[in-house]
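Below sits a lone chain in structure tokens, taken as the form predicted alone.
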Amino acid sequence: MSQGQFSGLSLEELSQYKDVWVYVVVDDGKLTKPSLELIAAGRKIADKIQQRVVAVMIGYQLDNAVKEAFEYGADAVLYADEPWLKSYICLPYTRILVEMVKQYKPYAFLFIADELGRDLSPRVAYRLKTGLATDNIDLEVEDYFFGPTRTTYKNTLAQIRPDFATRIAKIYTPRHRPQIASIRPGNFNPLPRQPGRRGEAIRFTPTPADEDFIIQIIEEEKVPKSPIDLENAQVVISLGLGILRDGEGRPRSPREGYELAEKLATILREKYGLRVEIGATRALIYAELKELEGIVTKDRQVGQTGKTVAPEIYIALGISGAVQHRVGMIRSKNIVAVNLDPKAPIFEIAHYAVKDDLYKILPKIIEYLSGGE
């Protein structure tokens, strides 16, 4: 089998691609928090391959955002700043990014795994005929041996994401550039701001094309922000399907489990001054239990298809701990797990494991915190 039977760039062509690009989003003239996290993710990779982090942005009146990108760790900013790019429209944004890539040839291109990133990154990857790994929780740089051609590709981006069941997968794009990946918000901490830090600002001047505007924005309206702020909570108390039964195997109302969690949250807020939110697993939310209707909603979901959290304390009540949930809370500083099943996967990562009935344990915790110092 010859190497010509496998598509991809030659080693010499691969060496022409430099720098780690991160596509950052500007909202009201400022970079979003996930964008700052993305710069940190880019920094991790760029330092390992001794290249630059390039923040890429498209929009209008971007001067403040350009300065902010430098202060949060970007070495260069590549930007298109035009009135006709004020609002996100997938076709012109895609075309412009593809033109940028073809001109400057980045080693890797990172996007946020949110609504915009999930729309834009696959369009860019498709047009560039390269790979895309979505919803990553971490990144590494490794050498990759490709067996069919007996070739070792040095400094390949390892894109780490949850796989099926209990597995974590590493995905490689060794023979194509750029290596494109989307990163789930909440998995990297923004770098410390360095006021006055500067870098190279590169203005890209695109030309509008009629075919890019077959879809037009007539009106924009901001969606009200949810009052549930899981990402910034100091304590997250999460509920799983285990709240449906007690230690004797008897059915319990899930509303009772929620109300116990809310009592605990209220004590922690009022007595200890902590920011506390109640979360839930995907399984509990999609069970659509009548008792929890309108209370345990999707904006409380923690996990692969929900929010990623990193509180000081994460309390898992009746949660088995499948990998899809664990990737959303594994960065918590202290994990307290209460579960009847001694073999529950959540205990593999818990700092404090309580193998008992939550309907017995939780009232005792509430009583202690109510009266104790």
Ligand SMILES: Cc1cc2nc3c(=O)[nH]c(=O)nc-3n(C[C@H](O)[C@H](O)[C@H](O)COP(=O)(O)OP(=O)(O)OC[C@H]3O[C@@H](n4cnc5c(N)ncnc54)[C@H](O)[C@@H]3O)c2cc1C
The other form holds:
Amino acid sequence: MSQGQFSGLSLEELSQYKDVWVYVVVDDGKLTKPSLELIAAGRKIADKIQQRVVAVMIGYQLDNAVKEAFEYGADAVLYADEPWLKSYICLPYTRILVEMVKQYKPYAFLFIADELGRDLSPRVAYRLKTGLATDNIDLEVEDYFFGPTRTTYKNTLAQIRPDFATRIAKIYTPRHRPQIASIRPGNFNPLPRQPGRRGEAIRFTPTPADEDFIIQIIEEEKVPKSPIDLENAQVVISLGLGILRDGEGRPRSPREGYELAEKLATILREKYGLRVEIGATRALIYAELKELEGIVTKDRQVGQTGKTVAPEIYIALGISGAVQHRVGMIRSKNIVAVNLDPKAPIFEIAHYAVKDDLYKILPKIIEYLSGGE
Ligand SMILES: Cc1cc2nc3c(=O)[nH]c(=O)nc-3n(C[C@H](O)[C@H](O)[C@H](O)COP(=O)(O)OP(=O)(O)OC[C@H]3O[C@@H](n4cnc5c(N)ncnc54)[C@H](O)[C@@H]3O)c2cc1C
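Got the form predicted alone; could you also share the form predicted in complex with the named molecule?
So here's everything in the complex, that chain up top.
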């Protein structure tokens, strides 16, 4: 088969696309934490292909955010700073990003996998007729061999994300540019701030178009933040379906399991001064158990479709360790797993494995910690 039967760019055209772009978000004049993580993700790739990280931002009064982007690792900032772009509206933002890409031709364009990134990235990818891999947890640069045309595409972005069942997939879009990917918050650490670090600031001046004002914002209201701060906890104690039965197979009220976890959390907070939160698996939350109504809610979910956490200590109680759960907690520094089943996949990643009944073990841990120093 010839190269011409497949859509995509020629090797010569591909080589014209340079730099790793990251779309960063500004809130109250400052870059958000996931934006700083995204700059670090871009840095990892840019260093491998020896190109620049370009932070892309759209909004109004961006001076401080531009400065911050340099200090956190961007080599250049491409920004559109206009009063009519103060609030996010998908149509003008999409149009401006597409115009920027057409003018500057980036190798890759990364977005945060949050509400805004999930709205914006597919629109941009669709208009540019390129690929999009969503919800990645890591990125690499690899050579990709495309069998039908026997072509090796050098330095292709490998986009790494959980797939069905137990698989982790690598996705490549070797024949299209830019390679667009969204990255789940919590998978990269922001780079250390370097005060005074500077780079090239490129102001992009878009002209407003009629289509930009089809949607208008009448009023904005800030949604109060959930008091459950899993991402900043030092200890996360997570519960799975294992709280429904004890080691003898007798049904237990899930409320009992939750209250034991809360007791442990209280000791760690009050006696050891730690920030502790209770997490849960999707299976436990989706079971919609009456006893846990209003307590074990969606904002406690850890995993692929929940939060990504990386605490000092992650305690997994009655959790099997499905890949969709693991991707949300695998970066925890110390993983303690309590599970009856010695073959449970959670033990593959646990630093401390307790192969026993949580209803036996938890009271002992609580007693130990509340007793001696
Ligand atoms: C697209 C998609 C997205 C998903 N997103 C997420 C996500 O974000 N987060 C998430 O968590 N899941 C997610 N899932 C679901 C995931 O695949 C698993 O089904 C889920 O994580 C399993 O939850 P669990 O470990 O609580 O339950 P189970 O897999 O049923 O495991 C229960 C464990 O408890 C142990 N156990 C039983 N009794 C005791 C006891 N008394 N003491 C100690 N151990 C005991 C058992 O041995 C077992 O290993 C997703 C699935 C899909 C398809």
